[in-house]
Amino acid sequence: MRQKIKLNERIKNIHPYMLVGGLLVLLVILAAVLAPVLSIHDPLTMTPRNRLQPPSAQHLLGTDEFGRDVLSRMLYGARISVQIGLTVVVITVISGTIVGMLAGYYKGLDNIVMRFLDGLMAFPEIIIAITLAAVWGAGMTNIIFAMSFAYFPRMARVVRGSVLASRDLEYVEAARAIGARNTYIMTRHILPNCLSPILVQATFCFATAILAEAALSYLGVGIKEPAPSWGGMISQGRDFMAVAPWLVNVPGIAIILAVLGLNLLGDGIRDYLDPRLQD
């Protein structure tokens, strides 16, 4: 009865925008994941005698400057920016946990990382994708290793100020006590603690890997025609503005959805893990 009552309360206590914000989500990844069965036209085929065609009921969203359907693209463009976004906060993760847990346990070798990662902090992120993009080309994996490297710093600084935070707490001064080993300490005992900070940045990692894919690809060195990608679909329709607004406008929306959707998930995730912040 207890449970329930908890459970009941912790349901009560889930912050809207976490609701709001996971709406959004869900729309994105069922459209990108059902983009197959939703998608009517084919999102490659090129039919001149059709282009620039207003919505209409056999082009809901119309078409663009070479016949194809702006629907079936936005769809197939969703899975681009998901498929590369779940992938770079995967590898964010992975690689800024690591880095993490080592500067913030290690206090020999926090200085020295650090200040590697101010480094590389000191240039905006999107500067540092932008510029690897444009080294080692355009391409799916080549930008997702690109935006990877640019956020992996700021994942690796919640990760440590989380540890700094907890190696020098009671049970952790216990475990080492005992005779514990550091990789048991760090892994049982210091990343459980972590693992908040860590889900809320990965949100927001997720909506700037999606900002930053559509912003390489409107650049020209991200995802490559006839790929179809938000930011190559607005880059595109720009010359067409004044004829074809909706080349420019459906993109567009898509990716303030998605990226707004990722920003109220992570706030609201923040403000319902955050005792402090509840009421």
Contents of the next structure:
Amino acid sequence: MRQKIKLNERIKNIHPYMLVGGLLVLLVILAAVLAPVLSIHDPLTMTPRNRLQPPSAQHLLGTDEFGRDVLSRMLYGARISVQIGLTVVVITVISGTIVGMLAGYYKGLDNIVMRFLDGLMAFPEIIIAITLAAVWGAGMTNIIFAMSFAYFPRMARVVRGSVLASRDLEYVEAARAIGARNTYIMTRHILPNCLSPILVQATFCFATAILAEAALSYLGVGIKEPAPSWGGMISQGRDFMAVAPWLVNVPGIAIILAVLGLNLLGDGIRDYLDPRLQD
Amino acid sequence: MLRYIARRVLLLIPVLMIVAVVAFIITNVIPGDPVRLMLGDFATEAEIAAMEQKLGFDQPFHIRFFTWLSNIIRGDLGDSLFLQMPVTKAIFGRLEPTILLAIIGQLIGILIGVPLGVLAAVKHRTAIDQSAIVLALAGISVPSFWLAIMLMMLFAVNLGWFPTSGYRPVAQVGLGVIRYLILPGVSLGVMQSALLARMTRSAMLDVLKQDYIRTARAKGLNENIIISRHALKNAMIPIITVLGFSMAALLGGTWIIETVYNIPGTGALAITAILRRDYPIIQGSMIFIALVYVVVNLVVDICYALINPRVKYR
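Return the form predicted together with the partner chain of this protein as a structure block, the form predicted alone having already been given.
The complete assembly is shown below, putting the previous chain first.
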């Protein structure tokens, strides 16, 4: 009975943002996973005869300048965005957690690592991502690593902050007193305490990665044509903006919904996990 | 106070050293042969060797780094590979539009963001507050380059209020320069205003809970005066800090927005350099942007100490 009340309480505490954000994110992930099933047309097949068709029953969101179906390209674009976003999040979380944990736990290491991260953070993240992607050459793997390198300092900082907050707590001291090894203390006692800030930061990182991938592809240093990335679609559609506005609007709205969903989810999770932050 | 400032300036030296190391590493950790990559498939062996020597790629990594470092300490960022001029000259020649654009973007951010945040905090937990939050969230979710295209379509192409793209220097058009910078400035400022609105709202909520606000209300002070004189003044401290940090996002944004609007500033210079692999310009642009960011944050820290007497000049 008590359990049930607790569960009800918990559900009641779920912020509407979390719900709306979660739904939007789910929608984007579903679009990404089901792209091959949902799209009637191939995203790469060109039919010049059908170029720049406005939305119709045949092509729900119209066609582009090569006669490719915009809806299919948008769905496959979700696949690219989600794939890149998720991989960047995983790499960022792992590397950021390791670096942040070590810096926060070992005082001697802290100064050196943090100064280096400060140096990295003096560059706008998007600029590090653009430069690395350009220097390494376009392509999915390269831009994933470029973005991970750009975003991991922030994650490391968040983790370090919460390690510092729990490093000197009594139960950690107790673990040390009974002779627990450092790795054991870090993974079993400190890490669980850092999980909620990591989760929140990961959600925002996902959002930023989608925006950054779009910007990179727009500038021509990200995913290359003919692969359908949202940023690339906007860049190409721009020239036809006056006659075929859907070419820019469809991918633009897709980006906004995906990023808004993740930001709402992140805000919601933060409020849910730490009610003190709720005003 | 002077000692505090001097100390902060001295502390910049190690940070700038790290910035230089990072800029060098990022542009030098290249898989494969950078020179071959740069010159393309049709370059002859002799051309490649000549370029390698020009760029110093025939030297070992650490020698290259120290030569480069000692050069930049003397203010020499090298020569552009394509523009036939020193990197510093290329960057300085394009400063005007970037600086103006950053100022306008920041101003728009402040003018929209701060009032919106104050309004949301004052009308806490009302429909106004909720709409402000959602609006701010939407603001940080819109890709700036997409917004830029939309604004260009609506206000320049359809309504004809502003030029679609391009730029004329102040020396030619005087104050008319603003016409070229309003739309790009708004594209940059929206993200900025959203960040500021979020920060202002939470800072104001913190302050409004304080005892001295209750006291002010208890003695029957006008609510407008409480908000503007008592609350906002104190909430300004975290807001100014965020202003400094968000400068990074703003500077990063100039690279993209200048490209969209064809504005010949430092950002467009960097993107062009990136697309044709003009390494000295890329490195120079990175150092330039980090330098601006570090200096802006130094100024913010000093302002912070000036505004807030509680900050000890340690």
